[in-house]
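What follows is one chain in structure tokens, specifically the form predicted on its own.
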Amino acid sequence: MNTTGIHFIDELALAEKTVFIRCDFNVPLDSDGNITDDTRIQAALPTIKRAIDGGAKVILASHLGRPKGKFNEKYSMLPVGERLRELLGYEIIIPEDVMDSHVDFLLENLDPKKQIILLENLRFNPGEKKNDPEFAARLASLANVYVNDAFGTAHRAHASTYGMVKHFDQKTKVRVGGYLIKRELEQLGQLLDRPERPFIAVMGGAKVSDKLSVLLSLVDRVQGLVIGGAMAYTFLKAKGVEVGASRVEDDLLDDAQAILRRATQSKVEVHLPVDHVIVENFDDEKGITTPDEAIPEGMMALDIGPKTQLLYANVLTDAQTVFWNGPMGVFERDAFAAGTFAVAQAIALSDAKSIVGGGDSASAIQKAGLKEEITHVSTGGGASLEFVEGRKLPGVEALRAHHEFDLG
């Protein structure tokens, strides 16, 4: 899967046109409302710039948390309107209801050198995640470009990432990639194209279900499989190890032997947990160390173990490739993050071209200060998984042109 097909919005010229922007504005907020990680709007910047520096009428849209398409104060895009108001020095417009009439007098009237329009949260209305036609076709009927920068939902067929898509012909209405969605495709391609070897994927999280079928395909193409996090006590007892009350998903057991028994017939080794720290109750603010790869009855693991952290560096100093999604244990709390934290850290002090595949693992990341040691942090948990698996993703196939268009 590679960008073949795709134009992208740095091709066009884009004064007196109208240029609607999906974006992914799906950020943390704190329980007053307050925005507690921008990375998601940071990343969206240099194609908003793009757009209103080559002077278009710029429209934005995204969605926010799950609001279960109706209208929920708690997932208003009011935070996110007044942080692109502060980082981009315009005038932030947010009608309330993008099917009203009052959305065309606006944007006529929009000063394309001092206002944005961003729409409210997509998923108030059902017709987002429904891809239902007319909610498509009026959000399509604003603009006469359409970019998609929102990697994190381009694994979604919604109305604003597939459904409104169709009406940009490539003729007089144009689709494009924004260069977020650029990079993601150009970043993680290259683990399906050509991964320098060793090409080692580090999985970890809290489900063998999330994560079985991209495990099937990366256990064929990669050198060493590294499994922590919950997801690694379902493995340990599918080998017959003791795991006590640690969180198992006993109906995957047959699937983790499968994929242990392919990673022998293909010569890949995979690392498993050789200690950690468990606890008896969850809610206990400390745990104590194992001395070997055994847990005890009534005691459950909610993190690697030194030992295991150790080995887990080692293996990834020789990696040339590297691809991390999911953490190594329960890592928002400070007691159970130290397996996930190592990690980190030996991803980010090895040679290797690094990717991390979003969600946990890019907060984690974030949280230890090297996101800039990492090659790539890619900005959707979801879609990256399922990227990296060789799925087609809707947003992007929807992108992909299939007539030519006059970049002017």
Contents of the next structure:
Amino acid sequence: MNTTGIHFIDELALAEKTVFIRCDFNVPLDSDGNITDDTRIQAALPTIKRAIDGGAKVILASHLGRPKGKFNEKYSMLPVGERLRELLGYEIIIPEDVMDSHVDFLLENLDPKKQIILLENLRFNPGEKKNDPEFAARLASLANVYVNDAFGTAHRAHASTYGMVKHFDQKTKVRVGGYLIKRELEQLGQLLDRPERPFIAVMGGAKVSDKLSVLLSLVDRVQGLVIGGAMAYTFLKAKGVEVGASRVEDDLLDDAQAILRRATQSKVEVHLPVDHVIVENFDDEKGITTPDEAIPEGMMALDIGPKTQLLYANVLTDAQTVFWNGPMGVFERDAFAAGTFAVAQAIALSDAKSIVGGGDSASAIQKAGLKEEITHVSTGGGASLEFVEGRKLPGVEALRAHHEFDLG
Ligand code: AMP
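Please show me the structure of the same protein in the form predicted in complex with adenosine monophosphate (AMP), now that we have looked at it in the form predicted on its own.
Full assembly next; the chain just shown is listed first.
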């Protein structure tokens, strides 16, 4: 990853400054509004602490869920504020509407040693997703340092990740990346920049369509492609294997064939399941294991079978670099989670530099207690895929600073 022109928060003196930190507080909540996993809040702490310890006034901002441009209590930042208060011991002030001039008053009178402002869910304002210039300008007016630490939304050109950033283009009004984004760029960047071979990509999940472009990009760069999850059945069908009633994207059979052809041309091995755990109905509680790759008529595969687990583990043993995105089966249900956990275990056991794209694979790693064994678990699902594909992320590109920097 070319980080030329990107400065990071550790390069700045922050005393007397007002720092706007775009965080990723898009945490999962239960039906009572309790945070079920605070990993993303914990992950933001180093950057927040750097700002408060540096003596800055701090404004935190994030989106949470999909409130569709209007206030919805269900997606309020209140639980995030409460958790931040517990973790930092600071009073967390949450103004209702950032457009209200009351926020300027709060900011003016903020005690940087005791208080932090946390803006309400940015997506309560329709201007956030639309990248509305007025909304972006208002956000930018609040601070003289902009920090982006929300890698998970770096692939979106929204007001808080993109539009407001261009306002920080003066010696005394600057834009930088936070610690989290810095680590993501360093770690994921190594996958683009001559990764150690063999480089094996493990791709799973629901749809080929979501991952088509990353598959096309990876097939020329890896030495092996391991495919699982529902995606595998489109590939197996493209090869003429019976897949029964398994989930298949018929309109992508040609694309799957094209990927397989390109892999053959590039001498890249594509590993597909050789056995499966199948059910008659999606809701069946238990599955049965097939003896080989064929799936009987009317049956659907919900996980890779034990032979495939071994095969995939073997492929991963020799890897020097691994990128994993997407579960091998319906891992949310215990009866179909074995394949995903076997792959997680194999990646953890290998000596490879291992990078796990966010989302389901990250939660499988977490659930299996294997996080410590993985080189880097990305906080961004979609963002990490786009990055690995080699696409430029608007939130990262916007950080490149061409102006003179007063770092002191
Ligand atoms: P993705 O968001 O694309 O990574 O897909 C994750 C989803 O794919 C999970 O909710 C899994 O339950 C689902 N999934 C994985 N394997 C299968 C399968 N064989 N059949 C149906 N759904 C699957």
